[in-house]
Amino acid sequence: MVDKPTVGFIGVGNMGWPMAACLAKAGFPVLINDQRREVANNFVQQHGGTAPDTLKQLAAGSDIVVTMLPTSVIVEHVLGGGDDNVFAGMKPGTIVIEMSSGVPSVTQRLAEQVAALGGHMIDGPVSGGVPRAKTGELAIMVGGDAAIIDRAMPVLSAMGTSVLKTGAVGSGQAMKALNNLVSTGGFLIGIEALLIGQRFGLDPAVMTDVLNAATGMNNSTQKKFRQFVLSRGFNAGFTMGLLAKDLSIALQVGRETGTAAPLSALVKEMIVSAEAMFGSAADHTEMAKWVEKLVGEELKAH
């Protein structure tokens, strides 16, 4: 029996915690790091593994290093910045899986640095939110050398049921940002349609059922409208600030490729406005409240 590779997991927040827990449950030895030391210690107490004192120690003990962090700026600092970093302890042959929703061009630059140190970097951002992170059923968009992805596949498959190769390193993050752009556009147009229908006399709950049985169906009509908007819960578990960041990345890719994207720009501006109104920590489904304020009416299921 071949021993499973040791995985150093950096960033056990809302998404990272359940993802790392899936790795531990699947039998991978895990080394845990988080900026909040007490969080890393709590993870070890609940799920096993160890929490090394430094990033250098984590890297030295890991065959695969996973980063699941808020921004590319933080990823850069963790990998190669500051007095303590991953590069200081990384062994030749190490695979770094950048699973944050980062900036593709930054990740491509980091991949060059990893390669110069004898390692390999792939990017693997995820979709599915906290519920699917807990069950290990995430969709993972992976960019990088196909042979390296294949080597990392057991680790990726422990966290996700759909592992989709997207191309060169950075392509996974580009795809993730574009996916969230499409998802957000579907959410906003759906909320507008529900408000128009409500003013006409339709029940938004009935409208949601009809959309889900017809061609207007999308992820938001299926998994967000009843659950988080009509319920007035607004607690899907993904913040407005993170969504705004993802849409900014999508638009940046558009600029870098010289692609005109007027509707995408409008969607992004709507999210930036909603973030300004409700705050970066607000749940992203509170976008609906921003549209309601424009209309001057709240959605109410009869």
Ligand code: NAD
The other form holds:
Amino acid sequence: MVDKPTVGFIGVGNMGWPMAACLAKAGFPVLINDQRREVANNFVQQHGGTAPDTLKQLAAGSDIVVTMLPTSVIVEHVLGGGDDNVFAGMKPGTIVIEMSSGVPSVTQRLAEQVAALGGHMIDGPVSGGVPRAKTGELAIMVGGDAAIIDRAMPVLSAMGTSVLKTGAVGSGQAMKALNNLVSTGGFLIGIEALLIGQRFGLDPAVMTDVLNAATGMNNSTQKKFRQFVLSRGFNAGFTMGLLAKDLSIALQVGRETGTAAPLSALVKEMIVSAEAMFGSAADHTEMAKWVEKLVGEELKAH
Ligand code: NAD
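Structure of the form predicted in complex with nicotinamide-adenine-dinucleotide (NAD), given the form predicted on its own:
All chains and molecules follow, beginning with the one already shown.
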């Protein structure tokens, strides 16, 4: 039997921790790094593996390196920019899987640097949030060389049940940002419709049920309106700041490809305004409150 590859996992935050835990549970030897050293140590105590002192040591001991970090700027720093970095220790043949929701053009540039060092880089951002990260049931959008993706498949399959190849490196991250753009547009138009309906005399809860039985249904009408907006809970667990970042990436891809996207720009501006009003740490479902402020009344389910 061939030994499982050693996975160096960088960034064990809300998403990275449960994802790395899935790898450890599946029997992959793991080397863990996080800027918050105590969090890396806690992970090792709870799930096994090792937390090397440096990124250089982590890279030297890994066959596959996974990054699950907030932004591409940080990924760039960790891979090659900082004093201690992955490139300083990376063995030829290493596969780097960039799983953050990052900027495709930055990832493409990093992939060239990885290739120049004899390694391979693919991107595999995820959808499904913390609950599906915990159960290893994420949707993973993977961009890069198909043969390299196949080699990384056992690692990806330990974290996700739906692993979809999207094309060249960076395409997974473009897809991820565009998915969140569509999802946000569906949320905002739905909230506007509920407010118009409420003024007309309709009950927003009944409206949500009708939309879900009719062609106006989308992920927000099904999984967010009753659960997080009409309940006034606003606790879906994904922040406004990260959503605003994703929409900025979607618009950046639009600009880089010379694609006119006026509606997308409006959706992004609405989220940036909501972020300014409620703060980056607010739950993304609070964008409903921003639309309510524009209209001048709150949604009330009867
Ligand atoms: P997080 O802030 O909870 O975790 C990020 C981790 O990276 C933290 O533990 C932090 O200490 C660590 N870190 C930061 N800088 C570092 C550095 N220089 N070196 C080493 N470690 C460093 O973020 P998250 O919610 O886990 O999100 C990670 C990525 O996944 C983001 O790109 C996000 O957009 C994306 N994402 C998040 C969700 C979600 O529901 N939270 C869902 C899908 C995708």
